[in-house]
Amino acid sequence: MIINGVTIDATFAEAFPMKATRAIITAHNEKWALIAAQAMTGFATSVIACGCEAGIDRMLDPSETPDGRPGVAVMIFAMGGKGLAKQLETRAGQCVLTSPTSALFAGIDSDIKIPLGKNLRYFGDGFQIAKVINGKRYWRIPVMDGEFLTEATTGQVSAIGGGNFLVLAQSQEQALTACEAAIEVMQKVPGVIMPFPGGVVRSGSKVGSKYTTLNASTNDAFCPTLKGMTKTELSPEIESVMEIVIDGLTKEDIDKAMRVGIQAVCDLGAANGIKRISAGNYGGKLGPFHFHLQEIMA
């Protein structure tokens, strides 16, 4: 398959089941809602070392938020429910409770509930007040700038982590420009996050290492400086490879994000140094979700 001179490899991305939640942060203005959201979703690129993967789902108009203020929807993904609950509560307490004028609400419905502000209320030292509105429990916690309002719980749902594609280009600048174009359109797809810095990964990894203490190491087959030293996947003209990783609430969400992202890269085309689109997988042996590039782009 070739789109605008860009070869789409006959391969697939391999993804894994995860647990996810969504929360809504509001504040006095969009600036402070975004500051709280960025803090809450920081250091959350990979479950390998961060404990979770997190990112901003989308900005919310005041008409879309529970308290009628500017807001940001964030999503957090983890390998299990226990880990997800711990990450959510820690990040809410350290990054949202602390942020001026913020409030925190559930962002997704589910039969499975996990604490959002349920335990944060104890920071109020007995001065906190509970309110039940339309069957939902909220906590009002006194703080120095006034009051922190938080919903008691939010939902936990099954989700998917690890959708991905690789952009192979003739230069680093061309690869980055293509990834930036992809991220811009992918961020408009609801229900997905691209958890790495700016949505882009330059240090893709493989399973295992020559060092027994490491579970993962550099993906040498896609490193342009190692073409003459390893079994390379790169042709001579490829000088830079970057990856975009996608976590989503459903397979369909990830399909759509991959499709619009890859199309944005292909729109730049071979004339702008983009040569191939590929993907990372483990031979289909580890993850039950397979995203076949050519099927997605058909």
Second form
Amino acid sequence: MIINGVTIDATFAEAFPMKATRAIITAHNEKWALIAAQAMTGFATSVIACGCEAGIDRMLDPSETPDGRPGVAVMIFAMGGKGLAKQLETRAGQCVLTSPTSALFAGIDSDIKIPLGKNLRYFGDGFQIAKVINGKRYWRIPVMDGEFLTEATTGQVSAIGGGNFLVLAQSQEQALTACEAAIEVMQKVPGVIMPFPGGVVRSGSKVGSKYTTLNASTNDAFCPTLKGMTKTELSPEIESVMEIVIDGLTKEDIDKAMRVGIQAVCDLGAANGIKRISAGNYGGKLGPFHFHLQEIMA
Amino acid sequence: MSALTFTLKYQPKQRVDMSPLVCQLLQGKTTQQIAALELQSGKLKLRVDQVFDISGDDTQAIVIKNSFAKLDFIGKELDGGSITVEGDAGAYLAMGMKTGEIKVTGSVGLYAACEMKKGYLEIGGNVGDFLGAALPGNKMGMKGGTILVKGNAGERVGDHLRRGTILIEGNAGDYCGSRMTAGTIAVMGQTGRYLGYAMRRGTLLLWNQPQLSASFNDCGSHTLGFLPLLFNSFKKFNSKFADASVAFNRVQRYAGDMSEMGKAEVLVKIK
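Beyond the form predicted alone, can we have the form predicted together with its partner chain?
Following is the full complex, with the preceding chain placed first.
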């Protein structure tokens, strides 16, 4: 398949089941809501070493938030429910509770509840106050700038992590420009996050390493400087490869994000140095979710 | 199906125990069976059809017409369904109500919604003492749900209140919120003496400055983030509380009762 001179490889992205949650952070203004959200979703690019993958789902208008202030919806993905709960609580406590004027609310409903402010309340040292409003329990924790208001729990849902595609370009600058264009449109798709810095990862990994202590290492088949010394996947004109990784609440969300992202890359086309779109997989043996690029773009 | 309607034929001289006429106890019964039920009135037992004309057949939507202030225990331990009372109601209305909805167009007597667990009670007129309270000797009053009073409330509103919300559009009498353990009482009108007497936790939300005892301490003026959520939750009610113009988030906060646990708060609207 070729779109605007860009070859779409007959391959697929291989993704895995994850557990996810969503939370809403509000603050006095958009600036401080965003600061709290960025802090909460920082150092969360990959479960390999961060314990979770997190990112901003979207900005929320005051009319969409529980307390009528500007807000940001964030999502956190982890390999299991226990790890997810731990990450959520730690991040909420260190990054949102501490952020001026912030409040924290559940962002997704589910039968499975995990603590949001349920245990953070003990920071109140006995001065905390519970309020049940419309059947939901909130905690008011006295803090130095007033009160930190947080919902007691949020929902935990089954989700998918590791959707991805690779942008193969003639130069580093062209690969980056294409990825930026893709991320801009993908960020508008609800229910997905692109957890890497700016949504783009330049150090895609393979499973395993020659060093036995490492469980992931550089994806040498896609490293342009190794074309002459490894079993490369790259043709001679490819000088730079960048990857976009997508975690989503459903397969459909990831499908949609990949489609608009790849389309944005293809719109730049071969004329702008974009040669191929590929994807990372492990031969289909590890992850149950397969995102076939040509099917998505059909 | 039309609402099961009980129209009072005459006003008995003695008080009438209406507790058998709740939705869950009437479910599956025919009109004849319902007519044959007995209601305690003083030392007499009166057949339902002696006191009421019965019409309709939907046992999950009960209407009591021509009701007056001697019909006690209406909606006792109601567990789903709705009861509409046209007129006044006696004491112990919605006592121990588990879920469902009760609406009274007139005024109500003592101990309304005492030890109520869940559900919604709306009183169009005034209500007597001990609204949402615990029964004498008990330590736990209303545990959940919402009460809306459009008129005035008597003394000891929410005595031993454990959880839930009481909204009063008019005035509340003395000892409002006494011995509260938790929950919320909002009063738009005036409040009486000894407000929050021996309150442990919970919130009294007031539109007018109360006469506070010395055991409540001023914590200053604040903008509280939970108040917009609370007022939003009132929007579903047919009430002045649903009007966005009455909402506020700027309050004077008083903590008390310092002679008790002292973790309760009185929030007074800053005008």
